[in-house]
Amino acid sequence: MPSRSQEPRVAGWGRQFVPGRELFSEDLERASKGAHLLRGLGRSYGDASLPAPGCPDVLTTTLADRVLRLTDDGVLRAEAGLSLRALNRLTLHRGLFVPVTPGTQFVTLGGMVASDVHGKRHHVAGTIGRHVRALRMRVADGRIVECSPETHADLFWATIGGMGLTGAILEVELQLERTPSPWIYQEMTKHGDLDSLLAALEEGSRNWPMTVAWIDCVTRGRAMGRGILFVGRWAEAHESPPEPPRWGEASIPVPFEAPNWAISPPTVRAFNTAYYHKQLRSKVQGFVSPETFFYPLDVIADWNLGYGSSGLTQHQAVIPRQAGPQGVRALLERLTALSAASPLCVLKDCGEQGQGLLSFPRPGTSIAIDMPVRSGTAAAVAQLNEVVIEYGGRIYLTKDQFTSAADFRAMEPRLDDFMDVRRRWDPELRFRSAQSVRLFGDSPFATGT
């Protein structure tokens, strides 16, 4: 019998380890028939796409990556296991892009929808559910259904942004947007406090169609809240560089699992100062790559192998518009009294609600918070959602990993009408992940399921 440390185990983002056994298949239509949960690249930071207790077989996507249609006009008909990275390189040269992306170019589409994702246009673009068309789908009972918003609406929205436990999605289509060229202008403003900052985001968004912060979250003081704000747009053909951007690699590798003191309060404060400062100017200009814009960390291979062996969460929020600046500066100054943040803290507008029964987005502001996993972690996280709560907002599901199941019931009115159509197309609940096992009230499976 292996011992205990050769077990299979697998991880997310974040490098929170679980019992657990990865299976591949060029054939998701024939390998979900016995599917509990299904995952792509695991880029979901907590629990989402690990196994629940008791069946530790996920079957991985990205084998399944094919690329079934693509018309001129831009819609897009692929298998779930197809990489945003891979679909960019297909589609940019040809004038066409993904409307809505995170910050991660690798996932797959189906963890997109899955997650329902958003980004630094969601005050104009809202979330990728938004532009899908259709999707295709192993449901509990083994049927094969097409779902729309035509169609099985009830379970094409629950699906949108439902975390994988509606169904196995197979395939995915999607409409994308046309682009002038394939570069984007970009220009970079400083801010000194958390005030000029939150005015700056709230101006750029109404001129700009891509709009994104980077905020300080360890200073005090007066400057608490500092940060650089990027905007940008898609460059016009005859203003843009003449030839193509590059769609590169990622080129700088971390050779080693860094000492769990690397990301401390000192180290994250001197790389703050430094990071800030960088900018000489109070703006910058000039044209950027999508890669450059949209994924900036995607250069790094193995980023998150900087917080150490305990791995990284993190706890991503929105504080709705009507609770004004100073929800976002309750959450800041709670934060920074913790002094639990890292370097990666990034501010974003958000537009309208989505569709997706459980979509994350309104209409305010997100505040996103890379936490190197410490003792204390679970506790420092209990007290960001009690400001959450207090100010009327909600937690990212993607990004979870501590939220207790009473703090997101608490925040999240709209699970029930979730669970009811969930229930209506798996009544056992034979789609199940550890997180909805931890917040949504689902059972582990018995052993050996």
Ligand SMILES: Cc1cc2nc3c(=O)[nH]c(=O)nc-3n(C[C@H](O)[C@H](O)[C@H](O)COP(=O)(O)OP(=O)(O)OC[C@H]3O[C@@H](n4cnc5c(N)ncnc54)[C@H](O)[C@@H]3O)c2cc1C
Given for the second form:
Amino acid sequence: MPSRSQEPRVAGWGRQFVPGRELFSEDLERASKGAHLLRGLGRSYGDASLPAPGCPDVLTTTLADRVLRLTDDGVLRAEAGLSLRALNRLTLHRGLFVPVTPGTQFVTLGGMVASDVHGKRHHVAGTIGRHVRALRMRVADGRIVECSPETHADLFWATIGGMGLTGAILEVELQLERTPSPWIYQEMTKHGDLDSLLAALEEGSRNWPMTVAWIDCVTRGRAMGRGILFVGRWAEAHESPPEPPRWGEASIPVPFEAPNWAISPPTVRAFNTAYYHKQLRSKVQGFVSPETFFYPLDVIADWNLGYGSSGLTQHQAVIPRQAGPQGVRALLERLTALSAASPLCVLKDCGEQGQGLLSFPRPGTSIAIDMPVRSGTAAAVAQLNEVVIEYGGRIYLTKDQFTSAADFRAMEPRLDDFMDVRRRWDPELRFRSAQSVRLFGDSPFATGT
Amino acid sequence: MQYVFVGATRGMGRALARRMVARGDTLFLLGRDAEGLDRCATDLRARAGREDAVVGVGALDLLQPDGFGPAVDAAVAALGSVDGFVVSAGLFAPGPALEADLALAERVLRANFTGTILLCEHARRHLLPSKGQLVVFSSVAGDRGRKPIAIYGASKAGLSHYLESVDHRFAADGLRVLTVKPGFVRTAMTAGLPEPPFAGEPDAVAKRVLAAMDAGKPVVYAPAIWALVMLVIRLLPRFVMRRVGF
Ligand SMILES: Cc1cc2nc3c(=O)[nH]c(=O)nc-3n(C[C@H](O)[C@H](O)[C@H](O)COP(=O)(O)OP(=O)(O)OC[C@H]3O[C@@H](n4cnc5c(N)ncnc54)[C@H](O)[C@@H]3O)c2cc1C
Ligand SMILES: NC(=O)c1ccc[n+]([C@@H]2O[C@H](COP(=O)([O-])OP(=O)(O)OC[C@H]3O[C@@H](n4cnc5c(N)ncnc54)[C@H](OP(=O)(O)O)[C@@H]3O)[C@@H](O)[C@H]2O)c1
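Form predicted alone done, so how does the form predicted in complex with this ligand look?
Shown next: the complete complex, the earlier chain at its head.
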């Protein structure tokens, strides 16, 4: 959450603080004049939403959350600070829903676009970028431009997944989807090892529009990679419960920062074993609310405090389909050997690559691993990245904090094309972040800019 | 129910207006920024899914009392009849800024005290016949003289005093007056200020204010804990207040 404590510092979801000051305004158009970086709800784990060294100010969009248009056929136009949670509350009872949602609803439209988020439906719906009709932006020379796949398409596709580096997104126009009911039909199945889990995920994706798997990332040996597969679809009106689902008013806060040992190999092993065996039957099915299905973690507000004062990071990589299951196996073997993971590990099969120049997903398997930050975390990330590079994969910038610039280069042949467009719109690279200084070769600001 | 709303463009007012249209109320918005009002009206209509969530917008600047009469008359005429007025508009600046800039201090005093009170006088004329409700945002800053908020606090103390008197005077005639006393709430008004304990969110304040409106309460603190905080602060002896920093 944005920190407004006396000491001016900011952090992403992983709670790695840097000196920084959040500016808040309802009037993004005015406030974005001269801005170097915007941020939404700060749910990116790493340093994507953190100011570049030398210029501490970052403009937070959350007060700019007006809905400017919402039509019956599902065209939504809103200011970039609108949260997905607020949007869902507006749309679900009207039979509309975002076609793509990440695993938390505490994100803003601007953040969703800048990260080109994907969700449980990636194999059928792609990333959010596919559903964005237009963006209103303030670009580096001070102009306000409307861009879309038809107008200023270069700017548009560089902004989709461009991590805030192409300009300030002021407004987002999205095409929402019709839903047959406000309920999800879900099935959960247990799988005792990695091969059966991967096979089930692949099979699930052929038959279901929504898939994701929880994977045990600490158990070694035969049961390595055991997990639970979740598949689902929107329930049809005739089969779903008659009453609308209740939308949670508030979530349970974590009252204090946990001690740093709270998430360590023994506690994680105990948790994972309990979680895996909690579901006794090999298959469970039923109707659940979209909130339960899409946002299980949102039940606990600020759960990142559970990682203690040293915070957390996530390593999310996609291993291309060509690499086959051995790519995922290699990554998992590396990970279990490192004993670095927390209970939160998620597998997702990815469909076609989107058009965003730096969009993360590509056909293959995505594996996301939350890790408590320790002294060896950068080294652990480097080890994981070695496997990712070997199998031709790449990492998700919105989660990253510890990848080296050299490793990023090795994974990202698209970087030059992105930088060409970025320079066309922003020759002096006014828009910069801590992440772009770390990974894209941007320089820190001369102090006082 | 039909309300005239002054201050729906930002902050707690925006949150309250959203909750009001979501439950079916109809609003007429008054404010000083025409474009901001239009965008706000669009937002409220889209969220409510009703064109009549906002029946119109009009110009009103708290610093220009000459305009109050015509603006309020036009708003009430557009609504047809009026069940309440909500005034969440207000101006704030930290103590040192006001002490350093007396022109700014004058604007704060005029907006929060003279302007808001004269506006309430216009509202009262329309509300008495309909036994309507006057909902006005004052502040916990008006509850006790405190070091960091002498000028702003004085403007709100005067406003609270007025609202209490109006309640005493007209309650028997059916006028309901609700004085809203927010504590520290995270809006653009307070962005960048050091955050005290018990900071609140605008939507949570809005929810509490709406409940107080429905219950016909005369005073509501929001977040609720501030009622207790201010009780303690009011009881602190002067020698303590001279020493502490809040
Ligand atoms: C529990 C959890 C689950 C998640 N699950 C998923 C998932 O399933 N799929 C997925 O894709 N992601 C997932 N994420 C990541 C999350 O969706 C992204 O990090 C998203 O960008 C966060 O949105 P935000 O509003 O918090 O943006 P921030 O974190 O504040 O910012 C993210 C990036 O967007 C830029 N940005 C934000 N607003 C603007 C703007 N108005 N103009 C220009 N740039 C802007 C920032 O500069 C930054 O680079 C998850 C995160 C969490 C914490
Ligand atoms: N935030 C707090 O912690 C806090 C604490 C105690 C009391 N309060 C009081 O609660 C009320 C709402 O505060 P907030 O934090 O929600 O404020 P805010 O976000 O700053 O919004 C203030 C509102 O007042 C309007 N306004 C300001 N000056 C005006 C003028 N001269 N004429 C007409 N409208 C004017 C603004 O309209 P524009 O869009 O035109 O700017 C805006 O709608 C205020 O009365 C404030 O004093 C706030």
